[in-house]
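Here you get one chain, nothing else, as structure tokens; it is the form predicted alone.
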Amino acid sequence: MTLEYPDKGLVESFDIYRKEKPSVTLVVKRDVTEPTLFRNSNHDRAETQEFGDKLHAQVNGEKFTSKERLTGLALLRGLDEEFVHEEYAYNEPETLEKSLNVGTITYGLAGTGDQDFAIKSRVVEGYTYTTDEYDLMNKETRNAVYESGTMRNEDGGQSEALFDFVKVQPGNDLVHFVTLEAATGPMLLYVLHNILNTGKYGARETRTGRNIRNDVLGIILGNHDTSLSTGELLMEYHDEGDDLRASIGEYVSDVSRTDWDVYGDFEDANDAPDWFERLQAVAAREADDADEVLREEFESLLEGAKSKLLDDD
């Protein structure tokens, strides 16, 4: 059984010039399952944003994208050695030909090494924020270790140097609207795979196991930009203690346009259609034929991109 893609929200094939920009937005709920530090300019705590009288941790979308891109790259290398050039390394692009793979044509890439080139990203992820308050008082205090890797020096003395981390604690969530503009069906499949199969985010000190569990609550298809914002959701539609799915439903319903199709597990959304259930099963690699379908879809996308980008070079 092959995949079916919706008629709305996607383009039929890869093209360099995007005259039309239909959009697909995935509504992603990111559950914090272990203490997690989304460090930005502050070394020991997350960036914050205040809504009303509550402080929320603020996370740049790139913090999620970079981890999910690596998940996708590992998948491509595992599926078929022809999908990624043997000399390609993440964030170290050389020539366009060596850098061309499903990941770079989906998430974009700028090459400044042996050859200058640019591939526009089809994926837009804005800032997101914790749905509940970020507790600055909830510090984890640790002893600094010596060069030996222990908290004892060569004379057996105990380390007295301390440092604190203020992490986002389990039970808090983040809602993220991940939008693909002028993307093809296989690009949607690829992004969905990367979201569903990535579980380690944040600073290195917090990535000892899966610390985030991603749940795709819904999908919104539109002929144009959907422009959904987590900040708008939290500032105007959600208070601490409210049912999150009800808040998302109210927000999406209020800003929805006539050209939108809304499916998902929140209020006022239509039940997920069969094509989306199948897409998620393949993307999560739960379907028996998942790897076969992923290989087939990505091969088609890559060949189409090569014919446009390399022939045009």
Contents of the next structure:
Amino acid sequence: MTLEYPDKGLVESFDIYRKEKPSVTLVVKRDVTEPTLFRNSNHDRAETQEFGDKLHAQVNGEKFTSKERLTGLALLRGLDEEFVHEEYAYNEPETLEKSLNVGTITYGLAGTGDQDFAIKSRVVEGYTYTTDEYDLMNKETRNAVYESGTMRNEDGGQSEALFDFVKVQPGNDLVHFVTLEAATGPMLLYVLHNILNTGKYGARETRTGRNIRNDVLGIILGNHDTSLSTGELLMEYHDEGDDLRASIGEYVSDVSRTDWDVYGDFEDANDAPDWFERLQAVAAREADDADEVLREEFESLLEGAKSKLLDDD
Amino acid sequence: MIEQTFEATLYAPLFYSSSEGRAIRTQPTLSATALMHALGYRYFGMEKRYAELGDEATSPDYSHLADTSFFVTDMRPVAVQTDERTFRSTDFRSERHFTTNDPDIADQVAGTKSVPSVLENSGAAYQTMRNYVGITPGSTFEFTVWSEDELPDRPFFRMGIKQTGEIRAKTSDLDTLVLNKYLLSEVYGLSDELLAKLMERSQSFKRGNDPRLQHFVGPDPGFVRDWILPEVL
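After the form predicted alone, can we look at the form predicted in complex with the partner chain?
All chains and molecules follow, beginning with the one already shown.
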């Protein structure tokens, strides 16, 4: 029933101070399955970045992290009412005691309310970019409807509320390297759960439904920081028409350090070991005992964190 | 003592508070204090504190840098673009973000239009917005590291607010050293006399509006090796 974690890449228990930073990087492919709006400085389109002579949509990693954090929070509240303080609300921290949960110790939190405290995030999700071109000319213009469901009001007048967006179109992918540094096994389980169970990202997601499908292509473990960069992958190792998995394989094997263990579904990677298959099954809540295991793992992580962070006062 | 010079390429937007206030601007020279932490965490076993309480959480402390086994220059811009702009965020320590689609508000945040005199009484948007001006991917920098243990030929590290700046470096020949005055005087406690000599041996001294933004540009490498390094390492 219990989980097995790898010897490399993780720390054994929650601690405030770390000299060593073993890291785990998840290679996540985010498939765009519905037109998705990632707006940043512009109201109607994504930020862009030029690689060579092609324009790619650029997406801030927090646009993914914040949605994934909420998925995690919902899981915690659903598993056990003891996991999240009843007065805690996402982004509204009061005191450390009320804000302490598996989500905040994993993704970090700054207390700007009644008490000053800072918990650094152990999860690093960098900027990411669409693998294919982002077409700025592909503007969708929409017309707001009246209560009647048409664009005419009761006097027959035309609706004047127009809006237009440039969305990232299906078929485009975003490769994202999600790194956990000095994380415990349960933190990896939690982050993996949140990635595998979040499907709605970007603006207007509450009305457009599931628009992204996340697929974990691989996992990289190292005694040191295993950070990788989507920008580097796309600028240096991937050209139009190239096979994405081949490019990822080439990139990872070129920059990998001797202490890395690379598992996954791309070139030069080893097949995923049993512990990772099991971890994914529990994280995706496909295993029969998933809830039980999740509850048990999070309980031990939270107890460890409380004893380090609250008893010292 | 090993001396290595690198050319670094940025692969994601980097935001860095060279000056703070309603607008956060990133100056093209990246500070040695940030580079010390980036390399220290990744390659030199520097201790990281994942939780801080009370004053520790709000005031910076660089004293631990003096105990490290390596020393770095500032990152000198070689080819840098700073036209990246993002309007967002409230307090940069919090997770709360704000995106505006109102060009007027954007102009006010960017400082190109006047802002209400009493910001705190002027409605939700004004008191919380900040403008981040960052550095664009593809920008390149030069820096030099002195250490007991050699760095790999192609080190990778992260810098900046929320660690968004992803940087890969490759070894290169030394062109121009840029040393950070704050690091030398406040962290390593170098005497005013030695700093004055260093200024005489430098091509120029660049001032900024924050103590951490004072740079010795182009000091004589021989003088740095013989006089500065023995003091800091």
